[in-house]
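One chain comes next, on its own, written as structure tokens: the form predicted on its own.
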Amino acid sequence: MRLSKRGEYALRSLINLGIATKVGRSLVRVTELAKAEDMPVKFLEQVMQQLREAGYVESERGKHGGYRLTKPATKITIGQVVRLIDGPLAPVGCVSQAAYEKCSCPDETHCGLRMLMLDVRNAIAAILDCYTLADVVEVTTRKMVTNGWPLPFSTPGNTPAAVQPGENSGRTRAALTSPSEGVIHQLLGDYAI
């Protein structure tokens, strides 16, 4: 399984709405969300148009318009929404439980590469029906506010005291995470598999 770049844009721009949603903005335009995120406008409004098709987000129209989430963010898993934009998480067919394909191989039932791509979309499919969107944007927000970030969206009414104005000045977000600080390390601490 590969994530698109239109799975990529739909969990960060859900992210945003969520952590949005968590400082009191109501609704974020599209591209305040494209801003924020690096992304061409015209791309994100067909996955956004995606993400409404599918009742994720909704959206007002006008000057004050925008996007919002119509359900609760710990309604939403991330499986979900991989699913709806890059389909089947199965690397091969025939270990797919939505989208199965009979595969080219004479014996399915005894084959090597079959059982291991099973175990593959097995891992693939726990990690990601485990963590909902609220997890995910807990746990950026938290680990923002630790490194002095400010919270997207977030006016100075609402920004998290231990969030000063030019903190950040300096670093660089690639400095800020290691290889080993996912979702799971943020909420579990260390850990070993």
Contents of the next structure:
Number of protein chains: 2
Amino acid sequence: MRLSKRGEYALRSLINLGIATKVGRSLVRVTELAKAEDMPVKFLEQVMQQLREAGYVESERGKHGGYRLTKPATKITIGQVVRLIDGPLAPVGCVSQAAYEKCSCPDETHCGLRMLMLDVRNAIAAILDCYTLADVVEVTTRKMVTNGWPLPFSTPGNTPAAVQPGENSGRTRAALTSPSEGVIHQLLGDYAI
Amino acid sequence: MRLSKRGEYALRSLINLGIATKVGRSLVRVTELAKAEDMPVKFLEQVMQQLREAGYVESERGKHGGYRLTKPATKITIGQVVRLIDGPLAPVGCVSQAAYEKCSCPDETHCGLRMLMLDVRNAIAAILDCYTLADVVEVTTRKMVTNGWPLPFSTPGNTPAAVQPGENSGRTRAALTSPSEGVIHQLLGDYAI
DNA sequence: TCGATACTACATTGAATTAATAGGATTTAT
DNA sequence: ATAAATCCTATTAATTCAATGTAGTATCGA
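Structure of the form predicted together with the DNA (previous: the form predicted on its own):
What follows is the whole complex; the chain from before opens it.
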């Protein structure tokens, strides 16, 4: 049930790019992203290219180059990213929505294991397809701001105080099943449905 | 978020051994288990050994040998088996209960990704630690019985009609969070909490 | 006792995936 | 031109996963 390092690095980088956007930094270098989360630079380069090809980020080359998000963080669900990097969320192919594949059991309609794994798949998807990058950025930054911590990637002109709150309101969350419990839901507070 | 083939085969075999117990078959050969779900025999042998070492099954050697469950199916949760074969349920090490490991992020208390993955871990664990092998066996066999199908591993003297229902009642389910939705819960019907 | 059957143990191999590294080519600002 | 960044391709190292092979051992039935 593991998220790969590749997937983890991709999400960490997107989250940091989301934070950078929030504090007014347009471009972030790969070396900065790598340093912020202690990730191997050259490996992260590959991951960023994959994210670029998929349209989540865009790059500028040359001396003052770097990466930025191409779309608002509210439009990127975590599930999309995980599927891109790590493949289907489903534990077994025969319960995958996006990439179904027949399994070896004699009859799927009677397979108890399949039904159980379908529940697992739905539980995972309910969370990962529900929350967006903006939600995770919000959770990450809110606690830092209230603790008076400086946000990463903030330039001298963009102090934490300059961060405008509520940029996340007016959301429409595409919830499949509302994850009515869970730390993310609680931390999101009144922003959540 | 994948369940390995090894884990899948282990669960399939345990389920079939559970069915065999239900229909009065004490021992099932590896070749039978393999044939029933189209699994490679030699690979399954290794998996069965691992299950034996962990105490879930016992074997009898020799001509009429085979495997059987060592404990009642109600005492084996799916989560236990998955952890044994595939390791922690948690997508990332920093949210694992059984096998925590520090991650590379600068501060875990502010890490939004970690909180999200904690929710995922809890959602998975809520299902896999809640349902037992007996539940999955019940779901698998009930539909077969109502459809008039013969159960696998039933010997001439043990027809499906000879299966006594309700052997599963009086359960005490160790639910963490009740999975109030989900196909398994529905199919279990009045047996569920 | 002999032989067939079936599990056990161990060794190895092949394939696939993942993680990381390396080196250079290209682009851009100074 | 030079420095600094992305981009591209290749390679490797490690790990996991799946499967196979071979030899051995226990048991039963004739």
